[in-house]
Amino acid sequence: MAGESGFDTFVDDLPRKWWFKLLANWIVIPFWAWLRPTPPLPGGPRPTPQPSENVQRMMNLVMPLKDKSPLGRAYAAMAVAQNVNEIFAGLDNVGTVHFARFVVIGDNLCMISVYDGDFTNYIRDFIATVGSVFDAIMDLVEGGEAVKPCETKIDAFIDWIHAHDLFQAPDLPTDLFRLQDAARGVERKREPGLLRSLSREYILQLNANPNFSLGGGYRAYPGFSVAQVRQKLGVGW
């Protein structure tokens, strides 16, 4: 870039350097996460009062198999086979769902939807119509015995999920700096953090987050609800 020195030129070649590389993630960041320990921040989408952001907000679930291998995968695919229909069911009867699809990423079983409102409502409302069908999922997951059976441990079974959403990097980056202070307990009463840390703080986030979502996502008609949608198309419930 014209203009800068050959100091800065230097500086900004350094994350291409294979030594810096090593150097960084065998020092460099271990030692500033012990230096500025960085809670991992919660799954899904945050609360807001914004309308237009309570509509097509994101779940990315992701299950660690227990039985890593092929046929622990094969285990989970006909797990879901088996009872996608009655989960399709329940996710109709939430009302509130514009999709869900479930992948097999590597080792673990994800479930991928788009839906209207407050996650734990609606968490709530699809398990308490198809928990004893999703039992059989969580029988090949990691932690997933502890929430059986889902249609009694509800409060528990939210929890889990909660905690195995991902983490939704904010929309506007600066907001990392308000959401880690607030997840490390401290009340600012300050400007935001210096542009020039942000990177910092988003390498300690990722190191404590290692999946991640790059934040909400695009949504082509914002301002709809299932509910809405629906009755545009006729479909009824």
The other form holds:
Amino acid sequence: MAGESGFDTFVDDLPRKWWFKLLANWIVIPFWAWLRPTPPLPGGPRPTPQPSENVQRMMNLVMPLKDKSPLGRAYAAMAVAQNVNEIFAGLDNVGTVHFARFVVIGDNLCMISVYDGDFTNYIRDFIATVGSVFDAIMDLVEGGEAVKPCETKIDAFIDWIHAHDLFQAPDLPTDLFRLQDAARGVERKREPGLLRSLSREYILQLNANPNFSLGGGYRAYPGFSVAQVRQKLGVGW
Amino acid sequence: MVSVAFDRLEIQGNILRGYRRNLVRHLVLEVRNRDAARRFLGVAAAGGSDDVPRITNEAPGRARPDAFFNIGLTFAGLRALGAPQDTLASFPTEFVEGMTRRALKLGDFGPGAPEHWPQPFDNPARVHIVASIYADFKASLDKAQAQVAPAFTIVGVLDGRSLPNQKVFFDYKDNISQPRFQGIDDPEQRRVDEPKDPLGTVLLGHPTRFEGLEFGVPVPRELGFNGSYNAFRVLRQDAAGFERYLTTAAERLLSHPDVGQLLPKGEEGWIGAGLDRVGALREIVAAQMCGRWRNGVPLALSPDSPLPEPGVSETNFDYPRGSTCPAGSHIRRANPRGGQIVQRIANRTRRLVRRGMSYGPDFDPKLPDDAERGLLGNFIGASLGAQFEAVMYDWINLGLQDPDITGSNDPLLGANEPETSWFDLRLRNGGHIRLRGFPRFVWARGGAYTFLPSLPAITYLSKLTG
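Form predicted on its own already given; the form predicted together with its partner chain follows:
Below: every chain and molecule of the assembly, starting with the one above.
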């Protein structure tokens, strides 16, 4: 690039140098995180003023298994298999769920789904329909006992699910400044974050939040709800 | 959950039934002196004294005092009174965060965003208690305010009043439909045929409409049991803008090819005596946006005239398939009754008690002005998340309950922008005409989520130490 000095090139190449990576991971980032405490941001999509953005929202629920062994993973597979019919019937009854599936990734049982509207209504209506069925899954995951029976601890259960839904990085990267300031309880009304510190803010969040959803994802027919799609296809809603 | 016996005298009186007084004054209070505040609450819950107003409870056939007095506490207020950590941690997230942090969910953006709210709601940290006085005469309000003043810092005073004939500034008759509760006999609701709601719809610790589901009762139980939550809202209503838009819409409709399906020529007189065609179309637009004619007659029962012969019930109707009430109308969005909705189990689970009074100067549609006026509203239920927020987010501002309205906002209450707003007027042949270009008519000017404790809970709070 014209006008770029040798020093610029040196600095730009730093993140690729082995010794710099070592320095960053072991000293610089921990020191930064200590200097500038960054709470893990809450999971899931955020409400927006645009109605089209409030349908087809992603849930990436990651539930760490208590038993981190092949046998533990097998128990998780069994718990899902034994209850999957009730769970899918419950999701159908909620009326706002496009897709949902269970996957085991590493030692986590994950539920990935796409839904319309408010997250808490989705979860509340789901539990209201399936009753105690989800308790069988909560038995197997870390921290699950504290929020079961899900039905009678519904507020705590919703908070737990929210906390285990992956943080979704904003589609507009600079929105991260506002989110992190809000989480830190800092008010920064006038002065926006400095653009050059954006990657630093992301690294601090990735440090607090090892699992991360990169934006809201791709949608082939944005803005349409489950019921609108069903109505168009003539399959009833 | 089994139903538990409860003593009506232990519940604040503004929850299950309205007082129907002429005036209200909401005092926004900050707790500066914890001991003075606790002493005040203790006396108020125990029946009051010469210096402290009595908290009005839910007494059947209750006597009519000069002033009715009730309180709600914010999360900041509970903390200011010294509620212990485990108690604070037992309240639901939406209440802990408070109304300003839920702004996007409630449609409080643009002109209604909390950063535009005037004092005292510009500083939620100082909004601790909302004390409400209901009376017929101003002197009674002043007396109760003078009694409150020594114990708290009054950071805001909001006066409201009933407009004649139960009207609001948009000239609709309001406050018609309210939930009614199992085990509670409300003489005003005896002829209403909507199913009764379980008490847990509005009071914590009782069965809810969700079979098996329980909303968390804050600890200790003495504090949480029989409590309720209130979304207190200061809602500005742009009456002049609304009347202007009705004229604009009516004039556009005049030349619409399908206008005959909305109002056949010669039927103007059915809409109101002496109305010309524009005048009659204005009333039809207003009625379809609300779901009721401005005199309160529901479109579900009387789609073609506000003066049906014979008369119809204001409250006893449903929304069957092909209902004559537009799916996008305000009352159908806020309470879809037994009609088909997308969220199959949600039909009657999001019921809210609504109590509101108007604020600001009179509005004369013949001499429209833009003075600030609106509604001081209380939206009461056992769960802010499952009721108030669920209605505001999914139904009022997204229209998720019916695929024909998804993506549009409530035409009266919604966060509309002229560039994107739309509403489908229902035609007699089942077709529709899409209205566009209407602005936002209602936006927030303040508010707070409050907890409405039972009387024993107020006594408990008064005895906190430290």
